[in-house]
Structures are given as structure tokens and as C-alpha cells.
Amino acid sequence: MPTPVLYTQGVCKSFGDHVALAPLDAEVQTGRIVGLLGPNGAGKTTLLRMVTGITKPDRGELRMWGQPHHRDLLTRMGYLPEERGLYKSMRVAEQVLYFATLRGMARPDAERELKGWFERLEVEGWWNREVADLSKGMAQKIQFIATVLHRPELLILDEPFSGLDPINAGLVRNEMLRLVKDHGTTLLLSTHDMGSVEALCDEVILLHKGQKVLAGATDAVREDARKGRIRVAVRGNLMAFVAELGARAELLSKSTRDGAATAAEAIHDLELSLPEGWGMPEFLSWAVQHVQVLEAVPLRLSMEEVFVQTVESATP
């Protein structure tokens, strides 16, 4: 088993009487994109601040690249916090180069890398402009570049698409994927944008009230949350079919398409939840005895639906 980039065991953090993180066991493997999810106040920012050395755990084990966490490891990370901050009176390129030298880059190397990043994120014309002239979206792209210029092994991004229009969000998203593919960068992505989670993340960790309530491969957690839900289109007498259905399955929703001359010819779209042990083949074998089944597919939940369902089930 490879050594995780990030490993926590029994990590706890409190602020006065408020428990920000209960005992947390989690790990992030090299070259993966991991979504750190949770409602406001779930403990995401607390965890990120511990990883980046801003705060320390009250107890528990926090390891990075197999080592106990220490400040010398911070040069191997890049952190884009949700709270943005650029020096408004500085020139744009000078600002990014300043951050790069703080992270140990030689200025000629930083300038060469920076020119490539400016081209890829389409900000070439802003090299000598003042930071104060940047729009919110442009400032976001500049801060992203400042975060990745020194090629960190672990890239921590807190709401990286905030303030970006769909085109620029796509540019940043493509660069994130390129970093993983070409350089083996590990990404820890904290966001409420569930569409980006579906598009980018190999795995997710969902926190709620300081506790981990869900973790695993993105596709696997979506499938697990489905809980036997299917979508079917049937033709026939809906009332009679629902009566026959009884306790065999839970009817989640139904709608009838327009245009049928009689009730027997009507087409109905249904969402059902099948009980454990009764799969789609068994259901269809039974259903065709009562209605004409036109279509049947597993109901694939979005990450937003998984998020809401998990948080609601974890809330007393």
C-alpha cells in the first residue's frame, strides 16, 4: 500500500466548547483528486488549516508523506484559501513572482513558468497591470497561478471556482486535470459546487458537524446512495399497477405523458425504490405481467442529491 500524502487518525480540534472536528480518520493518496465536502461549519476549513500548519490538532495523529506534520513540509504544498488576498498596489506579475520566491523558486525559473501560465489562462495582457485593476474573476485566476507556480505536490483549493464564469472555470478545471496527469499532483478540493465534484473528483470525504459521515470513490458513493432506485416507463392502467405494486416497492414519483386516447394506452414515468434483495431483473419479470414496460434504467443520483441525503440522514 503506497504511503498516503495525507493521513489522519483520531484527529480532534475544539475551540472553547465548540467541537470543530471529532476524532477524524482519513487519508488522501498520491495523484488523486479528493473532494472535501460538507455544509457550512462541518469542519472542512479546520482540517485544511491543520494541514497547512495554521493550527494544530488538540490530539490525534496527522502525517504528511509518511512523516509527522512539520513546517518544512509546507513548501511541498500549495494552498488557495477561500479568503482571497492580493497586494492591490503591486503589479500582477511582480506579485506572483514574489510569492514564488517565498516558496524557494529562482526568479528566472519563476518568470519562465509564469509566462506559460499566463498564456494558458489567457491573462497575457495583465503582466504589468496593477492588481487593483483586476476583476474578481481575473484576480481568482491570478491567485490560482500563484498557488501552483512552484509545482506543489499537494494542491489544496478552497472554492477555486468562486467568481469565475463558466469559460474561465473550464480553463482552471482543465489546468487542474493537467497537473494531475502530467505532474502527479494530488488535489484536495473543498467546494460546494457539486457539478465540479462529479466532473473532477476520484474520491470524496463528507464531513458533518465535525464528523466524517461518508467517504469513498465518487462513483461508489453515488451507487451506494441509490438504494435500489430505478426509473421506468410503462404503458397501461396506472391505478391498477400501483395497487398490484403494494409493498413490493416504494413509489417515489409518477407522471403521465399527454396524448393517450384511453387510460390503457397512457404512458407513465415512474421512479421506484426496490427493497433489498429484489433487483431490477426480478422486478421486471413481475412488472411485465401487469403493464407494458417500455424502459427501465437505474436511477443515478447526482452528488448534490447524495450530499443532501447524507447530511439529512446524519442530522438528528
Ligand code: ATP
Second form
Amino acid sequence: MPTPVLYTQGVCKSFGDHVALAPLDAEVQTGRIVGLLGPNGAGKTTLLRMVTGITKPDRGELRMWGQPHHRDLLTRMGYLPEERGLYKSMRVAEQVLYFATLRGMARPDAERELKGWFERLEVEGWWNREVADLSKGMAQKIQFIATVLHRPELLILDEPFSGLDPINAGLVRNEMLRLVKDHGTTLLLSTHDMGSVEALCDEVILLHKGQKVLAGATDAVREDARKGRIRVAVRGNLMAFVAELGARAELLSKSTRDGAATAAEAIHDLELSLPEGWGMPEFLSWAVQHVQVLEAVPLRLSMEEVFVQTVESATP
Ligand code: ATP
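Moving from the form predicted on its own, what structure would you give for the form predicted in complex with the ligand?
Full assembly next; the chain just shown is listed first.
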């Protein structure tokens, strides 16, 4: 296994009596986009602040690129914190270039890179504007550029889409994907925007009340959360079919389409939960003996549904 960018074992943090993060084991590999999800107060920012060295874990082991945290690693990271921090009285380009030089970039390189970023994020006209004149979304784009300009290997982004309209959010999303594809950048992304999680994240870690309640590849997590649920459209006598179904599978919902002349011709849309060991092929070969199956698809849960389902079932 290659050395992970981030490795934590038993890392935890409390503030007084309050456990902000219970002992957490996690790994983030190079070039992955990992979504850090969770309800408000779940512990996401607490973890990100430990990864960026702003706070220290109370206990546990935290390694970055195989090493214990130390100051020199900071230039390899870019952190977009939840609370935004641009100096209002400075001009836009001047400010971003200032941050880049603080992170060890030579000024001519930073200027060249910045021009590219201004073009890609469509902010060419803002080079000499004052930060105070920027709208929330504009300031967000500039702060994103300030975070990525020095080409960090690990990008840590706390709510990077807040304040962005769908077009600008799309621009920023595409740039994130480009960084991963062209430079092998690793992204740790905390967001409540589940659409972006579906579009971007290879993996997710879901925290709830400081505990890791779900983790894994995004597709696998969505498939697991389905819990055997399928959607089928069948033609035939529903009462007879449900009687045959008996305890074989659970009928979660049913609706009958209008327009059938007889019960036998009626089309029904059903949601079923298949028990373990009874997959789609087994169900279909059984069902066709009783009804005409017009359509059968595994239920695909959105990340939002996975989030709500997981948090609700983890809440006593
Ligand atoms: P959100 O989605 O609302 O940003 P979050 O998942 O980022 O939430 P954290 O900011 O990590 O949550 O907070 C986790 C818990 O720790 C919260 O209950 C918060 O009040 C508490 N907390 C965080 N920082 C401190 C601090 N410096 N002092 C005291 N309590 C804190």
C-alpha cells in the first residue's frame, strides 16, 4: 500500500466536557477526492483544523505523508477555511500574490499562475479591484484561487461552494477535477452540498456527533444504503401478487396507474425490499410466474438520502 496523504488512528478532540471528535481512524490516499460529511456540529471542522495543524489532537496518531505533523508540511497543503479571510483594503491580485509568496512561491511564477487561474475562473477584470468591492461569491472564487495557487498536494476545503451560484460552483468543481487529473492533487472536502459530493467524491466519511458513522467508496456506500430495495412496474392482479409475495419480500410502497379496464390489466408501481440472498435475478425468475414484469431497477439512493437515513438511524 502506498503511504497515505493522511492517516489517523484514534485521533480525538474534546473541548471541556464536550467530545467534538471521538477516536477516529481514517486514511486518505493520493489523488482521491474524499468528502467529509456530517450534520452541523459533527466534528468536521475540528478534524480539518487538526489536519492543517491549527489544533492538536488530545490523543491518537496523525500522520501526513507518513510523517508526524510539522510546520514544513504546511506548504504542501492548501486550506480554505469555513470563515473567509481576505484583507478588505488590499487589491485582489496583490493579496493573492502575497499569500503565494508566504507559501514559498517566487513572485514571477505566482503572477504567471495567477493569470491562468483568473482566466479559468473567469475573473480577468478583477486583478486591480479592491477586495471590499467583491460580492460574497466573487470573494469565494478569489479565496479558492489563493488556496490553490501554490499547487498544494493536499487541498482541504471547508464548504468551498458556499455563496457560489450554480454556474460558478460548476466552474470551481471542474477545476477541482482538473487538479486531480493533471496534478494528482488530493482533496479533502467538507460540504453540505450532496450534489457536489455525488459529482466529485470518490470516497466519503460521514461524522455524526463526533463519531464516524459511515465511510467508504461513494458508490459502495450508496449501494449498501439501498438495503435490497428495488422498484418494479408489474401488470396483473395486485392482491393475488401480494398474497403470493407473502413474507418473501417486504412491500414498501405501491401505486396503481390509471386507465386499466380490468384488475388483471392494471399496472402497479411497487417498491420492495428484498431479503439478503434474494437478489434481482432470483426475484425476477419468481415474479414472472405471477405477474408481467414491465420494469425492475435497483433503487438508487441519492447521497442526500444516504445522509439522512444514516444520521437518523444513528440518532437514538
Ligand atoms: P458545521 O457543519 O456546523 O460547520 P462541524 O461538523 O464543522 O459543524 P465543528 O466545528 O467541528 O463541527 O464542531 C464540533 C463540536 O465542537 C461542536 O459542538 C462545536 O460547538 C464544538 N467546538 C468546536 N470548536 C470549539 C472550540 N474552539 N471551543 C469549544 N467548542 C468547540
